[in-house]
Amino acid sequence: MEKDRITNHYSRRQAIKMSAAAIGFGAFARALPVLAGDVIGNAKIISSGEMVPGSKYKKDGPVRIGFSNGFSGNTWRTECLYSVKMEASRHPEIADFIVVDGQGDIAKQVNDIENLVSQNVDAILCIPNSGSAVAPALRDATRQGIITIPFNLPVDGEAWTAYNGTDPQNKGFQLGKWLRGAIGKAGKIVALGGLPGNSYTAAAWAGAQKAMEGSQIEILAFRDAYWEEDRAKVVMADLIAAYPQVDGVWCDGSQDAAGAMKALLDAKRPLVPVTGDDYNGLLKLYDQHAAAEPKFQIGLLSEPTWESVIALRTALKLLKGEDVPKRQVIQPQLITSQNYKNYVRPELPDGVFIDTDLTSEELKKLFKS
C-alpha cells in the first residue's frame, strides 16, 4: 500500500487488500448486543427535518472520495479509519479513496482540504481539528460542487453538505449531570479534555458547566489531555499535587479518564467518580478496582467509531442521486457501574472502543493482541 508522510492514497484494489433537542441521560441507552449483529443498522439515529437533494450531486461512473482526518493519534481514530477503509472496499463505484492526516495541526488540515479539492475529488469526509478554522475551506469546496461531510466534531456554520455524529454539548451536559449526582451536594472536581481548541471538547465542556450551575460543586481546573492516556496521567499527577481534594473527574474521553485514575492510584489517593466514553481500558480498570474503591463510579456515553461509515454512506447516497438528511445525530450507548459488564472486553486490548462495527477478530488483528 503506497504511503508517504502526508497522504495515504487508496485505490479500490488496494482497499480490498486491507482484508477485505435535549435528551434525558437514560434515553441514550440502546438494547444492542456489543459487537454483535448489524451494529449500525440497529443504532438509534435522529435525522433533521431538512433534506439535501441528491439530484444536485448525482454522478454516473467511478467516484473519488477524500477523507481529511484531523489527526490519528489515538486508537479511536485507528478504529474509525479502519472501518471507513473497509466500507470503501465494499463499493465498486469508488475508484480512489484518499486519506490525509492533519497531524493535529490546524493549518495543515486546511491545506489538506485544499489539496483534496485540487485533486478533483467528488466528496470530502472530514473530522476537523477546529470547527471554525476548517469552515472556510469546506465552504469553498462546497461552492465548487464537492460534497462535504464533516462528522464526529462539529463545524461552524452551515456551509457544508451534511453532518453526522453525536451531540457533544448534550453529551457533556448529561455527563456533567451524572457526575453532579455521583458526587452529591458538594465537592471539588477537575476536568480533562481533548486537543486544544477542538470543537467537540468545547461543546461538551460548555454543556457540563451548564449541568453544574446552581450546585455546590467547585471546578478546580480544566486541562487539555489530548485524549491520550499517558498524557492524561501526567496532567492529572500535576493536578493531584496542586489540589489535595479531588472528589470527581469530568472527561469527554475515557483515555483521559483512565490516565487520571491511574495517576490517583500511583499517588495512593482514592479513586473517584469519573465520566468518559466506551474505552475498554477504563472499563477493565473499573472491573479491576471497583470492589476495593467504594467511591469509584463510572458514567460513560459512547462515541461510535463507525461514524466514518455513516459519513461515507451519506456521500455515496448523494452521488447516486438520493436525498439525505442535513444532520444525523447518533444516540450513544449508556454505560454505568450497573451495566458495564455487558460492555467490558477483558480479552481485547485496552485501546479498543466497544461501540464499533468491527468484529473481535478484526479488532485483535488491528491491535495485534
The other form holds:
Amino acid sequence: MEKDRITNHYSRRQAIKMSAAAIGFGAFARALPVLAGDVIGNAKIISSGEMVPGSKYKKDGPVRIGFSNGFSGNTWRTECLYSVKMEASRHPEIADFIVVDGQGDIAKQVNDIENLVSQNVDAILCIPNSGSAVAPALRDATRQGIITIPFNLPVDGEAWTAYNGTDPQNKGFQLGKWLRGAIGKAGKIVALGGLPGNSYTAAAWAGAQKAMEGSQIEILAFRDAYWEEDRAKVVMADLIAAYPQVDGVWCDGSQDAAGAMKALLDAKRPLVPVTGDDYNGLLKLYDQHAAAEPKFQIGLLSEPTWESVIALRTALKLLKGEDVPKRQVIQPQLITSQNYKNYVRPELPDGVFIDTDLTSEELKKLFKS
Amino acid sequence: MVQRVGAVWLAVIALYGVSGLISPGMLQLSQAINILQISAFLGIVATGQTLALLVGGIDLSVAGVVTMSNIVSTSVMAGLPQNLWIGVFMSLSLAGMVGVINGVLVTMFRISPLVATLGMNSILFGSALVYTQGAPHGAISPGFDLLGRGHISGLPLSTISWLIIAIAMIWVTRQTVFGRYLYAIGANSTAAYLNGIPIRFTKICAYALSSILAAFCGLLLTSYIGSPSLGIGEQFLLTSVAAAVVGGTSLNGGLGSISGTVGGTIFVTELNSFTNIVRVSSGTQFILQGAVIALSVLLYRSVSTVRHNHSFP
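Can you switch from the form predicted on its own and show the form predicted in complex with its partner chain instead?
Now the full complex is given, and it begins with the chain already shown.
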C-alpha cells in the first residue's frame, strides 16, 4: 500500500534532464548526507498504517534473541552483523544474542530457524535466503508466540510479526528513471544484476523496466553478474564486444557497476552513466576518473547496513509491550556526481558500504585499515 | 588420443562459427582476444585440475585456493610496491602447502579425493572469513595490474602466462617420467604400484601443482580487478572440471591431456561469452550452457575412435 503511494507519487513527475532527475530522486531518497551523527535517527522511515500490538509479547526480565543470517561472506552482511551485535551489546536486557549462519543454503536456514525455536528465543530476526522457503518456518515460530522479524528481503505472506527494509522495486524504478534522465532522449543500455534468480534483483529490474517504458531507450541485455566485480567485468567485456554503442549501465549493486566501468576502461571506451548502491569501490573509481571522463555520471541509492539494528529495536519494543508498525520502509541515501564527495571514503577499502551507523573508527577497526 | 584431442578443437571452431553467425560481434578480433584473456583464468585452474583428474582424483579445493590467493595477496601487498613479491610468494607457497595436505589426505589417510578436497575448499573459505572477519582489506601493489590487464604485441599478458604454463605442462605430461607416472597411476594404480612407481609422491605432487596453479589464477584475477573479494573463486569449483572433461579428460583417471583442456577451456569460455551476448533470458543462458557442454561431450565421444580403455599417451 505504502509502496504504491510512493510509486504513484513519483511516476507523475517528468525527470528527463539530469538535474531534474536528481531532484526527483532526492525526494524519494534522503537528499542530504546524514552519515555523521545519528545515522538511524536522521533516516527517513515510512511506516505502514497497520500496527502490531505489543501487549501480547510483553516480557519482564532478560530476553533471548536469535538472528538467522541467510549467509555471510560479503562486506554488506559483515557490516550488518557488526552493527546488530554492537546494538545488542548496548541493551543489558538481552541475556543471549544467538547468530546462526545459513551458509547460503535454503534448507539449512529453515533448520536454523527451527533450532532457534527449540532454544526458546523470544524473538527471531532473519534475512531470508528465499522469501518463500523460510515462510513456513517463520509462520510456525510466530504461532508459538515468538516474535519474527524478517528484514532486508521480504518474506511471502503475512505470517511474521514485522518487516523492515528498502523497497527494491521502487529503488529499481528510481535508478531506471535517473539513468533515463542521465542518458537523454534516446540511447542504448545494458543491465547487470546480482545472483541468478534472487528476488531483490528481480524486483529492482522490474521497477527499472517500468521506468524505461515509453522512452527511446533500448535495453540491449540484462545479465547476472553475481554482485562481484570480476564477474561483472567479464560479462561487460563480452557485451562491449557485441554492442558498439552502450550509453548507460543499469546495476542494482555497485560491485557490478565498478566491474562494468573497469571493463570499459580496459576496452578504452568512454565511461558512461551508471547506477548502483553505496559500495565504496565505485565511489573511489568515480573520484579517480570523473575529471577525464565527461560522460561518466553516477546515480546511486544506498542499501542501509543498519536494517539489522531497526529489526532488533523493533523486537525489543514489542518485548517491552510497545506497538510497532507491521512494515517499515527505509528510504535510501541518494548519491550522485554532485554530492559523492560527501560519501566517498578514500582511506577505507573498496568493500565498505557507506550507509552505515558504524563510526569511522569502528569501520577502520573492522576493515583493519 | 590425437582424434580425441582434435574433436574439442573442432567443437571450438564450430561454436565460434555458429556464434559468429548469430552474433557478428563474436567474430571481431577484439572479442577473440577478449575470450583468450578471460580463458586464461579458467585455463590455468583447469590445467591443474587435469593433473588431479589424470591420477584418478579430483581437486574441488581450487575455488577456495583462488579466493585464498586473492585475499592473501591483497592483504600482504596492501597497496605497497615493496610488498609485491612477498604477496606473490606467500600466495603460491600457501597454495603449495594446501595441495600437499590434499595429497596426504588422499594418499596416506585414504580419504576419497572428492570429500577431502571439498572439505579443504570449505576450510579455506571459512579461514578466509575468519582471517578477514568478513571484511576483506588491502589492495594490489602498483604495477601488479599489468599481469592481468597488460598486453604484449596485442596479446594479453594473462593469456601469454596461461600458454606458457600449458606448454610447460604439456611437456611435463608427455615427455617426462613424472608425466608417465601420472597416466600410469590413473589408469591402474595396482599395476603402477607393482611396477615400482612412487604413487603417493606422484599424487601429492599432482595435488600440489593443482593448488599452485589455482593460486596463480587467483593472482591473475586479483591483478585483473585490483581488490579483494570473498566470492571470487566460487566460479571455478565445477567449471574447472567441466573444461577438463570437455577437453577429453576422463573422470576415471589415466586418460586426457593438457592440450585438450586448453581447447575445453576456450570452448567453455566461448560458450559463456556467446550466451552473454545473445539476447536470451538468464534461465535460457544456463540451459544453453549445460546442454551444449553435454552435447559436445556426447559428440566427440562418437567422433573419437579411441576405445575407452586406459592407455598411455
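Just so we're on the same page, rigid core means the largest C-alpha set that superposes within 1.5 Å between forms. Residue numbers count along the first chain shown, from 1. Just so you know, these numbers come straight off a predicted model, no measurement behind them.
Participant: State yes or no: after fitting on the rigid core, is the Cα displacement of residue 165 between these two forms at least 2 Å?
Facilitator: No, shifts by less than 2 Å.
Participant: Indicate whether residue 295 shows a C-alpha shift of 2 Å or more between these two forms, with the rigid core used for the fit.
Facilitator: Yes; that C-alpha moves by at least 2 Å between these two forms.
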